[in-house]
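The chain below stands alone and is given as structure tokens, in the form predicted on its own.
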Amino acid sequence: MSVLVDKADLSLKYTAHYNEVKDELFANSSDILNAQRNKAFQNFVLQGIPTRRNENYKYTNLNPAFMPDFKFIHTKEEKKADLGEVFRCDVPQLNTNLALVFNGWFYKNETEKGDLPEGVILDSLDSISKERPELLEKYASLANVEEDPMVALNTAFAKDGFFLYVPKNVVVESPIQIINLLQDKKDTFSTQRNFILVEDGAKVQVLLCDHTLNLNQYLNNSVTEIFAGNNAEIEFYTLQNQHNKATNINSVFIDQQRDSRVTSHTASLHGGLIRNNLQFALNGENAEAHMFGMAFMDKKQHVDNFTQVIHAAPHCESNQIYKNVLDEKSTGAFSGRIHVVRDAQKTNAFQRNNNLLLTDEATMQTKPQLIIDADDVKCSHGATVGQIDEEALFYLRARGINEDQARLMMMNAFAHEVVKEIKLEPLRDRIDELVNKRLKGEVARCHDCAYQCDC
């Protein structure tokens, strides 16, 4: 069967299911979820399921991914969320204010309290969008569903996820902690749509954990919208841990104001494709970007990285790091697009991008690019593509390390200037933790997670 007809069928199958339950999708949203759905549906069918024709998804083919005939969960299940029994991200010495995503459903904390300082809202997008509107109406088209057709299915198809909200001039001293769990009798497709706005001058940082609780096949289509105000602070932590049967992809949009300065930090440690889409809009004069990321595939699992970093004023500034371990048959892409507008001078704009090939059959595609449409700026990007240096190899064999604990040491060492940037040092112990297990060989599991390694 040619792409073009498996194109079609999907196209078909995904319209069927829309038109059979938009009734009740609309009759049990708030006005705001429900403003863009058929819109966005109809943006969905143009598109299509993104294959390699889509420019923007020129290394990732998601037809296959959609093909099972998943269960969709458009209604919440009662339960009760004791994360003391269900799941705990194992990150010890870390104290966070924890919450729990179940299959693409808010659940709040059962057992745990938690210290969030008055006036800070960690809830249900699905709740807030109908109890508190006015929080969402004015930011929420950060993710335009005319851009991506993943965008726009998640919009048509959206119910509920996780709300943050952090009021002016407010510091959250504890970390949020989102555990973000798939797991159900049947193969599940997921729609989760997140939002997070910090005031002007408030501070916050928020881990998301994503795992697998079982192998059943799952899809997970994501979208994250973060607000930062003028001199907000956030620190964004995505941690990936699925198993090989789980199809991840996951948009965050962030809006950035004057003096705001926002760290997104993303390690993919285990899962059987993973796409993230990431876009920055730099909005407000002096704001700063930092964005980092790391992927350790092995089997054939495949990691797309796909960022939009724009620069729409002036005295702005962007960082990116993104590195990739390639182990067996894996696969890797990284697609980064600066672009600088025609007012944004003095504009300081860096991304690199460096990997590293385990076998002669993993594979890495990369397209770091740049559009500049000022003239006062400094703007660069590279991107490297190699093996392990056979001279430095040989050059700690040399010295009495056997080659398997030397070739570790050299991975490790690679990783590390991606590690070292994550200010929890908790966190950043735990994963340093899970990337020399990771590059052992080892299942690098937080806790109880399911994983699939011979598929």
Second form
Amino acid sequence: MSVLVDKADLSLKYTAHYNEVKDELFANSSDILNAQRNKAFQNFVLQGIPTRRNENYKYTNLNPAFMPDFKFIHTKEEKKADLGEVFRCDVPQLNTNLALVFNGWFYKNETEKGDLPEGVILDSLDSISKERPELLEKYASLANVEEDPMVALNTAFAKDGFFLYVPKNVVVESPIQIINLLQDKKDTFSTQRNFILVEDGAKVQVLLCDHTLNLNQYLNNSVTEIFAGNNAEIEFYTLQNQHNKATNINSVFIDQQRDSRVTSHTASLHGGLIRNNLQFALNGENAEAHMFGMAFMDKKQHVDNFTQVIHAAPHCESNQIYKNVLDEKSTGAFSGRIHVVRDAQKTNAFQRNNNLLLTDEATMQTKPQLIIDADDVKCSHGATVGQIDEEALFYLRARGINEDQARLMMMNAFAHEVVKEIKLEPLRDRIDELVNKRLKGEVARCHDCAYQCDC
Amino acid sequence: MLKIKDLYASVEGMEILKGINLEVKPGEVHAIMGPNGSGKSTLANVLAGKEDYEVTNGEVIFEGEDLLEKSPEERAKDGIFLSFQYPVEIPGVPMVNFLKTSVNEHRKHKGLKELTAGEFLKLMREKMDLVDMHTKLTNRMVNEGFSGGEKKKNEIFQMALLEPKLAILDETDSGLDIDALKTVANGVNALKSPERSTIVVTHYQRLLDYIVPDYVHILYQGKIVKTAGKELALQLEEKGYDWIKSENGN
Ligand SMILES: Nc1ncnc2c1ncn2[C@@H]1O[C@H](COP(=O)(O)OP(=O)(O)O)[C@@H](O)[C@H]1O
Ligand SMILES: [Mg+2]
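Switching from the form predicted on its own: structure of the form predicted together with the partner chain?
Up next: the whole complex, starting with the chain shown before.
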């Protein structure tokens, strides 16, 4: 039974659903998660499903993505197979500590123990919030339900996701890899809530791979809060590789304390609609934030990167490079807000967005926004939207390189500026390869995908 | 080797080449001189296959085949090499990748085995010596941050790697000091053979002291208005381009 509903009805549908499952959610979750629910849901209702009328969603209307009669998975389902074996986002020689999030629920890797140092916790948010609530004191302190309806909705439905804790001065040598899988027989709405706490002087690399395993419609709404203590160092990689009927709304909030360094890389290879909200709050002096993004879209795919950097302390540095390659009728958007608050003197903030349109039908919207309330700052931003340089293309062809290959070289070159910033070498090589495949028009999937889906 | 017959070409609706006739035989060196804007680069680009230029009349036969039908990459692999007047910078494409791809495309075309990375580097080192090319340049992206002279040297370096049958050097001498000019000329001369031909497009005669032409043509307003031996270049140097202009009614 699927009837066409207008916007108001659509919100009502979610309200009805919330009221229906609320008791069960409260009964099964921890106090920490429950404490936020009702307020969060009210905020979702107040703001509504984001459409272009919402200033922050000016380039992305999420209304159609909410249309399907989704199944919600509010309780953890029994594993249908050994998930560790089912799927491995193969990153050669990347000796990773692997975990799995399946339709929003966390599953430990039982087959391989990994080599996490003493004291490091990689576990389910649901269980940690019940067993070690003291570690989640800062839960929902970054992800503000009043500012984004998707964050509000996530907080209202939040049950599970991954939890990562790296204690003071602990250096995690091998990267941690989390594979997010979406797979169900029905169209599915998945909510994932993640939490990363990296204490003073600790260091960790995290890689998230988003995948869909069949062709159903999915809406994944995830929120990740990341806390970087004094002098902590975090590299956070997100690899988005879903299919054309998947909507991926991914909000990441980062709090940085003094002398911390956090790098975020977002590589969007596939997906019907991708919205990445990324917010960095530089709350301690000398903090350094690096944000890199690349997206390769075709057909009618849409990618929207919405970044915010809040320079709240002096002597901090932020650096953003976002690049999009848009083919066919795909569309892209980039909004980058830099806010330097009063007294955040000696701020260095840099932002650049470059876009390559491969057809006349592809479109890109780019919008920098600088709000500067301090006087001694260095801020710069720039954006370009262009086609492949025909002169350069001719130069390559005049040396015997055929047109397709020459185009490919140029596109790879365009993306390379971002790819080269990936510090994790095996991952860099792997992404290079995936990007190359993607640009060649081959489906860029992991080799060892046991589910050979042609989605 | 190359036969150009009554070639007309235009760009953006403007006729630039107005009936070019030229024959280049194996082993010959032809110089094309002429004032700025007379169509020298246009001719070079038309031969290399640049799509901005529309050939409206005439034909070009290269090694017995219709050249104008072919794509730029096919022409290159058939043995035509254009040393660009203004080589472009290509950020993000490493020199070594570019050169290796180019060399291997040529090899595949000839039915030869592709070179491995090691084999290619060996070949590259050999050719680098020939034109005094530095690794500080080959380690960069294509032409990125190269000076004018380095760009020109890089063109000749590529020519040495690809060993074309017909090299068209479009003002490779401009912007070079005398030492660089000699290096470039040495590179060109090192490749000289009874099978290989060269078209040297130049504004000045000084390069022709080092690369001695069999014929000198003067291109003016899209036509070859004079053809003679190497003495023509000296004559032109002496009398200046006004001589050509006045003879042709300007
Ligand atoms: N791509 C182009 N677009 C427009 N005009 C061009 C283009 N290329 C050449 N021309 C014009 O054609 C004429 C000949 O140029 P060119 O072949 O570069 O001369 P030369 O190399 O002899 O100095 C000039 O008037 C120039 O402005
Ligand atoms: Mg010229």
